[in-house]
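One chain comes next, on its own, written as structure tokens: the form predicted on its own.
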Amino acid sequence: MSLEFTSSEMMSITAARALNNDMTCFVGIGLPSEAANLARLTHAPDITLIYESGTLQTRPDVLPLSIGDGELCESALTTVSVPEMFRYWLQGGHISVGFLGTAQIDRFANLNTTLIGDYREPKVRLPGGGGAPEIATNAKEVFITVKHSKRTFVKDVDFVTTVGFGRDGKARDNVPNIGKGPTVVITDLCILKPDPETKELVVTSLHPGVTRDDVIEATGWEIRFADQLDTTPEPTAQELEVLRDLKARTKAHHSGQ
């Protein structure tokens, strides 16, 4: 009997599965945090989660609202200074994967969290890069999770806050001292990975019930599909139960219930 689940649950569970027990993960707030903690509570109990505020081996009972949420410090093995976090842990090459979200992403996995529209007269100002530019530069690889829509998946981002592979897909070529960049993008419709040659994002797996047309209609460029197109495995009952419990605890905690 097939389980009922939402597209958002499918996205978070698929993103969580991308992580494994041996990783040290620099976690972004929001969807990346949800996926990383789901992984910790299911198949990767010994994964090391690190947040920008300096918390190491964090094991929050509820999802944090921000990097300054007290839950992170209270549940961490230890907390170090932000300079140590970036200089030693990140720039020192100790981060297996950086897990990021974004407001816009383009075909070469460049991320925009700065503004929408013209830089001098933006329609919307966004929170900015935070630690994402450093994470994407120095982590050994980068995972991205974001909801799929034409507003988010654009041919060219309005501003490159965080470099994926640059405007032409070649920004990381012959630069030996940085990580390999984005290796997977997980949305509520599909999984995308960069083409080994061009670095343009290619759909490699469709989530259950999603069609090629669904992805085409939600993407702002002429999206390509892999020759061997997979179907993402459905969530298990355990994964759904743990995710729903985590979100329910988080809602109750932050609403003061």
Given for the second form:
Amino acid sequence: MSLEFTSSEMMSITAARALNNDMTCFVGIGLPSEAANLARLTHAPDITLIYESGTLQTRPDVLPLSIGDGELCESALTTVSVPEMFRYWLQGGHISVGFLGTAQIDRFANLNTTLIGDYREPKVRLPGGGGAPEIATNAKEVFITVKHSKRTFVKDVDFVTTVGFGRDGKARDNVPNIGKGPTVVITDLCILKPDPETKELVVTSLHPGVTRDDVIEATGWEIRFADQLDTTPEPTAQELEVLRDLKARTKAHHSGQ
Amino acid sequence: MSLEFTSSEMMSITAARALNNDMTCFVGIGLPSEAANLARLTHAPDITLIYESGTLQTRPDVLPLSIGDGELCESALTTVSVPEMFRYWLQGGHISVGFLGTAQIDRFANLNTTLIGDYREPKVRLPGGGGAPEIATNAKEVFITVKHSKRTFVKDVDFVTTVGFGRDGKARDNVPNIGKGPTVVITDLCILKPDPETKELVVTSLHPGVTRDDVIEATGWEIRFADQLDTTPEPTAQELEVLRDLKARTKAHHSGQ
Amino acid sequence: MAEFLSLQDAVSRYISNGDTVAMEGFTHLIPFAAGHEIIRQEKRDLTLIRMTPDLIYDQMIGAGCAKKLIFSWGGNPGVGSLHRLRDAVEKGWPNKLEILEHSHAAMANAYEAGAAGLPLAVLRGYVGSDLPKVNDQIKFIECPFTGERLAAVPSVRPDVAVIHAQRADRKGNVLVEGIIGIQKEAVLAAKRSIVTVEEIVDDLGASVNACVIPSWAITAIAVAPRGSRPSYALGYYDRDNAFYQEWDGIARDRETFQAWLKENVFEKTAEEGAA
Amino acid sequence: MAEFLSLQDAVSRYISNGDTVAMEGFTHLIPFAAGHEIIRQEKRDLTLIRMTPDLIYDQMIGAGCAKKLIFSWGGNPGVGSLHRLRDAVEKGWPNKLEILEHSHAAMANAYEAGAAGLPLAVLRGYVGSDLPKVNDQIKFIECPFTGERLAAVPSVRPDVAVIHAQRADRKGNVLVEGIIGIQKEAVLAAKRSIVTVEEIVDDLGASVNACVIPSWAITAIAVAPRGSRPSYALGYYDRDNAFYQEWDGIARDRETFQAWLKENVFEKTAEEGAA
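Provide the structure of the form predicted in complex with its partner chain, given the form predicted on its own shown above.
Below, the chain from earlier opens the complete complex, with every other chain and molecule after it.
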């Protein structure tokens, strides 16, 4: 018997499952924050969540709208300055997972959150790098979660805001003191992982009901599939309930109710 | 009618008078700390005292034995980390006066607190630099207080732990972002100031009852006297009373009474 | 010692056309009241520095105060774009806006280095990023001990820093509490500083290692109750998340924006603005 | 997550002969109980790092634990010399001690850089000082933006950091309060860390921006009540200034020192030592 769930819910729950109790996770706002808090509220109650606003080990009851909502601070173990956050906690090597979203991602998991088009004459100006460039290199590994579409999954990003494995897949080779980089990308269609050799993203698991063609259609390059292609386990009733409660609480909170 | 006072009291009171209410003073332990707190308890109640242990704007009731006694923290506006103290508050340019003691001082006001003799085979090993090397260059100016003797006032220090004006009096010339250096040296015999041109220390004021010969006798180089040689004003009864009370309180406190 | 001034006097006296101004507050304690006063006084040609431009710079840019923006993340957090910022960058309205962009890590380090009186910050940053290609202020140095290649950026040393804080005591010592961001660094890095506070109190009630900025490190203090709305002040009022969402509609259109600006900024005084 | 161990087990498991060890606490919260346990376990050939060696390293050096000392001020604060340190440096007793000395500013920056994961610290330091002539770890770099000459020192990255703190909660999060010195930096800069605490509590009672070191950044925690005597723990007990003065007499003479060591360290257990 199958539960009803949306592809967004499938994405968040799958992303949450990538996290475990022992991780120290530097959380990006939006989808990563949703997944990380879902993990904390389900199978990983002791996961350490860190937001770049300086809140160490925070346990918000609703999802923050911004990276520095009051509840992040009030529920944190302590709150440090932003320079300390980036110097001691991120660059100092205490983050096991950096969890990022993006506007564009390419086949080598490079992320673009800067702009679409040319830098001096942008077609669309995006917010910019924020914490991502150094999260991606200073965290021991990086998880990415983003909706799957041809606009987002491009062969080459317009601008490498945040390095995955570079334009040629080799950007991390022989660089000292750098993390492993992206180890998993979770979308609303599938799970992708970098090929151990070439670092090109490969689909390793399709979400229930999703076909290879669905993924091919939504990807801007000739996407490859792993020889052993899994089917992602469905959400459980408990995961769905916790996620829906969390989102309802969050919506009520941010609309000022 | 003259009051009775010792040469040490004369030194501390004269040193205290060099400070005023508007100063932010980075205080060395020992004689500088005594003078700085005496200033605070007499004519400069609002002077800002800072110790390298991180205590900002402290108001101890007794003189600290160490640079980090509990009372420094309990009576401070706030207490910051030691890296912050040296980075933001000292190097950041917020200290108007660095107040230092020393084991040796030479004619160009260079200070030696490292050793007597040769570095690899020291005759006497002294404590070392501590905060002084950067206090002397990052504070806007430096006051020095030290007992006058031939062992202490040497022509050339054995080791420049902390620069005054260098071996040739020119060490600060054309160095960017450096303070004025020592502007006054207060001893138990006299007040010395650097010659505006050569930077060599010159006696500008003799304490009451002290002769030129006393100073010549206690100085390891051919000491010069200013054309206009002043006599240092005597301590007032109030200054003496506050100083003696402070020292008595301090002694009782540190002997565990 | 900090001088107690009205917000109007503080802005008028210490911010001039052409200044480099850093208004900080990381989501928390954003100095909106001061931003509105700058708009009302029609300051021009400012170089604005801020890690996250947020609504405050969207408003100031839309009002024509800025000629240049130095930043590291320019969005409406959790909502979307800053439409006034985009309009200035993409269409030059109301005037062309030059931008210089960094990562958060680099800007945080640059503020820290500014507070520390250094000309540069060194970090393990920008590896593999295209940002150094479009920002000539990003350089690389070699560690003299290990040979490792590290990024270097100039420290932030603004003419004026503006922050909002919970409270000051009567001597002008200021307590910042909660998400302290880089407010202290901004004040210490700047030549002059304006701090707006919720209130003046007899006793700060600060714990022993609290983030307190001493009076002698601040130029001017102005009382501005609710001075960081729609941002928030921990212990005083919450973030107005609903307004952040509404802003998207207001800022999307030039005329709606101008109407909002007229009603909520130009037709208000510094005192009313806060209420 | 931090492991709760006895002090004996923590020292035995995480400190080995030949290690580089940083025991910090700036006058306040000096980890004496841990130092005594290191002496009892007869650890040898340690490279000891500490801004102010203080009595703790005087004792460890006199007991023969150290082969090298990296420091910036080696005295008995307000009293005079550290006689065991001087005896080792000047006469090689009980063994030759190599020294490498810095200024406080350089060491504070080096700890900060170590905590920040960097290989070097950059500071405006050592101008005109002879210290760079006798310490080949001090180099100078040129700022790529201003051309200014700045000092560079290698960051401190010890094998083990040892600190004392007021208290830990049951998950192993640690509160350090008062003169916090460079304790947090030492722990974050080190590969492994041992934190001794006055007590374990249900709730740290920490204010919102308190100096709290999370459990996952600490290797081992050991309860050591009065573990920093004759130094002090704010809120628990005062500095024993009288003992600091007495130490001058004890340490001046090798035999007096050895008798003291026998009676107060070797004939005590870790538990007794603290009482």
